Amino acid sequence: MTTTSVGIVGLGLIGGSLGLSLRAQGREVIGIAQREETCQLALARGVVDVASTQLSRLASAAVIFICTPIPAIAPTVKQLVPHLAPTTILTDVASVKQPILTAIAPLWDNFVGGHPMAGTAAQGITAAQADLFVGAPYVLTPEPQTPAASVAQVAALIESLGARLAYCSAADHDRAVAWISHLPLFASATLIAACEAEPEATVLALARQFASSGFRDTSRVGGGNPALGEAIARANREELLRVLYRYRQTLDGAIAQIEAADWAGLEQWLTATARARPDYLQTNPDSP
């Protein structure tokens, strides 16, 4: 068994894009989906070599990517275990790491936590693209007990995608992504909700009519998959609350400057944020 045989559970945007990229390298890809319709679509699009709704078909895979929604990861691993060889490597793509690692630890030793910081506004297998990970950060969060050889095999696969490989602890990962991924989602959703709360129908209609690139860019992630947002809030609740509280404090500070007509202070604050922004734009601009 070699890493030329790769399994993917969950053939949505991320799983489908992994399949396209790995098959382009000549690797055999075995895909698992809940629906037979998705399996047929994956075969038709060239995402996988073999598609099935049965986890047992992954018995020959050397490395398996779990690309299901966050709540389904641990149950999927539990169902997979009876079909796995002791050397099989499991990895995931969830945007929260500590709860996943905690849940998987008693189920499977050979697990490497992972998170590709890549995505698009579109979802599902029809949105999959072979170059989705090119240039984007892909974080691995191995534990001290994670087999080094397994980490190396997963890392080699990630680098073959053209992604920028990074390592950190699961706790540091969850704290960092709370700022740059999870907070933007809820700030964006709050923006939409605040606009929708406009009581004057004429003004609301005009706001919708005039909305352009600024609103589109700042509202994109807030208009995404509701189930994903809820799963993130559940899984990373403590860190999300921490950054939301800090965000609220910062917003209150801006309100106070405007209420006090402190235009010099406001300009200084906006100058500082303008200078800081480029430090956050080294990643894929379409990352969620």
Contents of the next structure:
There are 2 protein chains.
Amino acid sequence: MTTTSVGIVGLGLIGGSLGLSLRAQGREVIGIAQREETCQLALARGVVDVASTQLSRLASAAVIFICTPIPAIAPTVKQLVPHLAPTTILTDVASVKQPILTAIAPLWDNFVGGHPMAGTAAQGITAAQADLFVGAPYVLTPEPQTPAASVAQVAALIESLGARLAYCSAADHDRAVAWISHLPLFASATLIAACEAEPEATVLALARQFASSGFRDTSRVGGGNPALGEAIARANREELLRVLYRYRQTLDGAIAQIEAADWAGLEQWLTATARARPDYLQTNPDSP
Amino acid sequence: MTTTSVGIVGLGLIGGSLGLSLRAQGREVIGIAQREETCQLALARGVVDVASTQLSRLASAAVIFICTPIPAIAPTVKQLVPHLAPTTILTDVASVKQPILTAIAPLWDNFVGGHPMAGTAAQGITAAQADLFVGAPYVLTPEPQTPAASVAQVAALIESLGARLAYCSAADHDRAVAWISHLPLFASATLIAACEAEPEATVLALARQFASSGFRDTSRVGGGNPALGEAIARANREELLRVLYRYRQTLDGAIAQIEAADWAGLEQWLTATARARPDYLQTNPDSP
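After the form predicted on its own, can we look at the form predicted together with another copy of the chain?
Time for the whole complex; same chain goes first.
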């Protein structure tokens, strides 16, 4: 274990959890938050060794995790780089990669794109937990020109979190997460919005009253942070549209089977979805 | 508490849980299963006092819950009624009500339609639990001609389970559950089926590898029992199509906003879904 100090910009759920986990391994963590209040909270909860609202405090960090919301990543890097030595490695945690790489390329060479596939329903530093990344996929999307030694250093940090390290291209990443993260968000939000469009007040009231665990689970990601949903759609627009078109086409197929009263076909289709689902639950099985 | 004996036909998750809960209150429960093996399991787990594969064993029951799959309900009642005294009350637990009422009307007058909004990911008698209905909505859909005393007797049993008793018309019930139970199932199955249509093997493999808790929750009800999904679509076809058309229209609206890069509009829409969702979580809040 080295004692290299690690910087974290943005002390929310992901940044806070990174701090807790890295400090538990004895690393020095320097955290930057926009608000002094968050700095105090981070110190009180043991998320960081040093907290500041000033990016200049990161001059001594060897690796810096940018954990801000997506729209703030490039502006943050722009403000940060005048304070850094050329050897400093930057990495991010955004759920889209191609637009981030494109935006950072002219600003800093020594950048390794990353995306931890971990989260909870709760948000913010108060939801941070040291074991958030244990067993979860954590993807790195190095480019051909990314320094191999920098990739190796970020990879070592990520493996130290207990995460399942994976590599792929930024394009493949953005296409894959469009399917399993961004499409679920919009399919789920559409469910809530469609229900709200029920014209009969009696039926709408009964629907709200009768909604059970099936509705709760299917609507969860569609009822999350609106700014995050907007940022994802904006950043991964092309891939999101691609999967939404396919989703609409698949929906049309199911509707056509029900219209045609093709019950054997419908049961066959549902059998295929039931059989396919476990392939997507390797790291997140259903609770017992 | 009376000692009236209660019959249960079909000893799966719902029938088994009814048995456990009613017996815990000191009622005599007579259970009927198709297979002798299930009868033995029901006796061993304390789900019933008496178990049999013969419907004639229910001659002495005052109230009988029909807990078979939807397509078996009317055939079961047809076979059952020759053995019953005219005062015997029948009730069911199917997730659609209008087609059941229509099918039972010519067979038995003393029938009270019912639907407990309770379930778990697991199925079958081994998943049965005495507290399955505690706090869950349990709807009765009596018709104008249903004997009031029969409704009251079923209502008393349901309240004794700790369930939240509600009444509505069968038509309103079927329309409301189309929104919050049947639409989620098909929106969720469509998600899985759409992902599976990804043409690039590399991306599909990454999608499966990266799928996290968001995908797990959104896909849960679409990866359930195919026969149940088919039976629901068949029995509630008209209402299901009605909500699917609205869902498709709502989806088209979201797609149009993303196509138009109307980010302010999209965030407004996502803000509305986030605000609406808690209205549907009154009895099933998110876990902490």
